[in-house]
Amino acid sequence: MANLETFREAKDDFIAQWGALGTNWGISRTMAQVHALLMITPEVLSTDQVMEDLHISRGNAHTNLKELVGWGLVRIVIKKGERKEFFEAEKDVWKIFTIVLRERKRREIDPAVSLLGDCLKRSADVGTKEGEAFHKQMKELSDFAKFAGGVGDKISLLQYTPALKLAAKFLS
C-alpha cells in the first residue's frame, strides 16, 4: 500500500502534468492545474483552498476558476450557511473531452472558417495567376476547416460507448 508521501507526490505530478497538457488545449498552465486539482478532489473546494493547494494568488485563483466555470469544466456549488462559493470539476472523462473539443472549435476553428470565407470572397474575381492560386488554396483550406468543425460537432454529440465503437471501427 502506497504511503501518504508517495500519494502526495503522485498527486503533485498529475497536477503539474495536467497543467503542461492544458497549454496544448489553448488554456494557461495555471488554469489546467486548477482544473486538475478540482478533478481529483472528492470534495468541493473554496477559492482559498485552491490558493493554498496550488500556492497561487487570490486573483489568479479567482480568474482561473471563473474561466473554468465559463468553459463548463467547473461548477459553482453553494453550501447552505456559507458565504463562500465552492467549486467542483466535471469528472466524466468523455464530458471533459467534448467540452474541450467544443471550446477549441469555438475559439480556433470557427474564427478560421470565418477568415477563410472572407478571403474567398475578396479573392473571387482576381484575374491573375497569383490571385487564382490564392483563391484555390483558400477554398481547400475553408472546405477542410468546415469539415473538421463538423466532425468535432458530430463527435461531441456522441455518447461515450458509441464513440468508442465508432473509433474502434475506424482504427481497425
Given for the second form:
2 protein chains.
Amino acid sequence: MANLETFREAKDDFIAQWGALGTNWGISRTMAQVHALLMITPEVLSTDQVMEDLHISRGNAHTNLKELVGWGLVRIVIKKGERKEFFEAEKDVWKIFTIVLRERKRREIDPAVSLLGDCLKRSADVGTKEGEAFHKQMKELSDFAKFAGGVGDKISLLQYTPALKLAAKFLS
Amino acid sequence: MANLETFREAKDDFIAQWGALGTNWGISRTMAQVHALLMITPEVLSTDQVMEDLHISRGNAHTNLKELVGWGLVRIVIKKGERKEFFEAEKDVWKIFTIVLRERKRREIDPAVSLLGDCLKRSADVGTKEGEAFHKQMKELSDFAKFAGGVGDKISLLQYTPALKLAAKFLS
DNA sequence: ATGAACTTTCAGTATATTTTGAAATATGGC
DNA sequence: GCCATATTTCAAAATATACTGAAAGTTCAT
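How about the form predicted in complex with the DNA, since we already have the form predicted on its own?
Okay, now the whole complex, with that chain kicking things off.
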C-alpha cells in the first residue's frame, strides 16, 4: 500500500533512471527524461514547466522537445487564448514501440544495407582467396540485413490487436 | 567485373564505414572496426597485425579484442610453437545476430523491466489522478518490456534452419 | 508600427567517452 | 633464477557529445 511520498519518489526515480537508460538506447539522457516526464503527466506541459521540473535550460528543453516531436513521440497542443505551445506524449506503448523501431531501422539497418550492397558489387569476381571470403561475407551480411529490415517494416505495420496481446501473454 | 584495386578499396571502405555504423549501434568505432577486420579476414590475426592494419595503439587493440572475446564474437586461437595469441571472428551471421541480440536485451530491456516493476509496486493505491495515470503507464510499459524481452529470448534460441531461410526470402 | 510574449539558434562551456603510450605484470624457455 | 616475449593496466590527452544562457528571430494583439 503506497502513500503519496513513496509515489513522488517513484516518479522522480522513474524520470531519473529512464534518462540513464536512454543512454543505452542511443538517445541522450535529457531527451529520455523529457519523454519520461511527458509520458507520466496526464496534462500537457509547457517548455517552462519542463525546464523547471527537470532543472534544465531553455535551449535544452526546447531542442529535446522539438526532437521528440520530430520522432512523433510528442505532439504540440495549442490551448485556446494562450500563445504558448504545450506538449503531450504519445502514451500507447505499441505506438511508441513502432515509432522507435522505425527510427532505429532508419539509423542502424538502412545504412548497413546500403554499405553492404555497395561492397558486394565492388568485390565481384576478384579471384583471390581473400576476395572470395570478403565477397561471401558481404553477401551473407547483406542478405541478413535486408531480412532484418524487412521484419522491422512488417512489425511496424502491425496493429496491436487482441491476437498480439495473446501472443504477449505467452511470451512474457 | 571488379579488379584488385577496387577490391582493396571496398575492403577499406567496409572497415571504415562499419566502424562509423558501430557508433549508431552503441559500440565504439574501434570495436566495430576490429570486428569488421576480423570478419573479412580468413586467417587469424595477432594483436600486432590488428594494430598495424587499423593504425591504433596496442592498448586500444588489446582492450577491444578482449571485449569482443567477452561478447563471444571473437575467439582466441593458439598456434603451435608460438607464444602469441591470435584472434578469429565468428563469421556465421545468425550467430552474430543472436549474440548481439542477447547483449542488447541485457543492456536495454532487462534494466527497464526491473525499473518498471519497481515503480509499478511503489505506485499501487496512491489514490490521486496523477497516481492512477502513473500506475497505469508503468503497468503498460512493464508488460510490454517483458513481452519484448520474451520475444528476444525466444529468437536467440532459434536455429537458422531452412524454414527461417525461407521466411527471410519473403521478407527481404 | 510597437512591444510583449514566445521560440529558435548557437558560440562557448562542461561532461563523457575513447585512445594513447608507456609502465607494470605475467608467462615460458632455458 | 634470468631473460625475452607477451599481456594487461591506467593516467593523461584527445575527441565527441550534450548543455547553458543569452542574443536573435518570430508572432500577434493593440
